[in-house]
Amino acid sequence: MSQVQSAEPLAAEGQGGADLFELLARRASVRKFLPQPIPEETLARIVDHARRAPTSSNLQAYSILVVRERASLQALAAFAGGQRQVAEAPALLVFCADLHRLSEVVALRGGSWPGDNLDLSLVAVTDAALVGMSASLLAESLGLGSVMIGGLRNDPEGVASHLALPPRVFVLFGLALGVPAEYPPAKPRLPEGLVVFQERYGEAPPDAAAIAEYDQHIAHFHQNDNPHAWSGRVAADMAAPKRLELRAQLARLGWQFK
């Protein structure tokens, strides 16, 4: 029988939680690290506590690989498109959506795997994303810098072979970690009115004036005079779909989004 502990009362406004709010307010992707190793106990602490992130039905449908060998980091950097921040990072945490372990547990108990489905796939992806973000925040709370590496999905089969992943496991993203050589300023986010809705979303088109204002903020951030600094880049990026072979590649790795 599980033991239930009484919860502490929610802190009043202005009391407690300030460190986390400040951490997120200044959070930025760090891509340059000092050549300083991360103590093994620090990495273990980050991974252990990140695994306390929410998980659907306690399935824990993810796995984490801790990569520190320089040759392996360089190989993964090549798979990710030659990203220096991967090759030069003291450590890379690789977060995988994992249905392999669940299928093995079902077999262990004499059951039969019902087959992958879209909802279960989303559960695994969400579980991995939640634990990955938790690891990022924990690392930064300890003075480390981090950057998410979605480029590992450029070659999921090559990455899977390199990391000896079993069927029904694929890499969702990596998290490069290290002591920052420089810490960039936090990038402006979209205005709240474009992202946050109360009760109902509605069908009104996005506020063009708010998007134009955000374009100006991003242009100022990047120190250029592009009048469509954000919206123009989005339009260009969306004009050419990426990773069109991803579904077929994942299917060959035993993953079916049915």
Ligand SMILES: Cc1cc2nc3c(=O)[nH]c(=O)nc-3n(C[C@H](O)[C@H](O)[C@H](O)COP(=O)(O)O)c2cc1C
Second form
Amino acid sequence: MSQVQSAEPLAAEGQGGADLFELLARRASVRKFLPQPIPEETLARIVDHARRAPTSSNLQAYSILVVRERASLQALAAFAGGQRQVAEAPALLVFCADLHRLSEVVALRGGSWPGDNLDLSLVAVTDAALVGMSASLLAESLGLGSVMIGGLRNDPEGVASHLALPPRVFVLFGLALGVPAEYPPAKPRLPEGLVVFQERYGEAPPDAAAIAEYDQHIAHFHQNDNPHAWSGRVAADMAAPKRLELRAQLARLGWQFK
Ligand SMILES: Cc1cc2nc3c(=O)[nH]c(=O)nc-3n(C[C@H](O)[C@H](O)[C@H](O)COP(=O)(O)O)c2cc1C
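What I would like now is the form predicted in complex with this ligand, since the data block earlier showed the form predicted alone; can you produce it?
Every component of the complex follows; first up is the chain already shown.
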């Protein structure tokens, strides 16, 4: 029988929480790390607590690989398109969407695997993202810096083979971690009115003046005078979609997204 205990809320309304608010207000992706290693216990503590993240139906459809060997970090950096922040990081946590373990559990119970339908795939991807973001916040709270590495999806099969992933597991992103050698300023986000709506979706199409305002903020952030510093980059990125092979590559890893 499960134990039901009445629990006090973690923080009474109006109290506590300030640290997390402050942390998110100033957080930024860190791409330069000091060479000092992260103690094994610190990494274990981050991973252990990150696993407290919510998970759909308690399926825990993800796996985490802790990578610290320099040669492996360098190989993964190459897979990610030569990202120095991976090659030089003291550690990389790799977050995988994982349906392998669940398919084995089904087999243990004598069932048959229903196939990786789209919803199950989204469950695994969401679970992995939530545990990854939790790890990032925990690392940040301990004074470490981090950057997520989606570049590992440049070569999902190469990465899977390098990390000895079984079928039905793929890398969603990595999290390069270390003591920051430099801490960048917080990058501005879109004006709230473009992103946050009350009760019903807001103006569609979005307000062009608000986008122009954000272009200015990003130009200022990057210290240039590009009038389309953000929207121009979005348009360029969308004109040249990336990773068009991904569906076929993931299918070869046993992931059908049916
Ligand atoms: C899923 C995901 C994948 C990312 N992949 C990379 C990456 O491969 N390399 C990198 O340098 N930054 C990567 N980033 C970091 C983003 O570029 C960064 O979060 C974004 O520009 C906002 O900047 P900020 O985190 O400093 O606020 C990734 C972020 C996310 C959420």
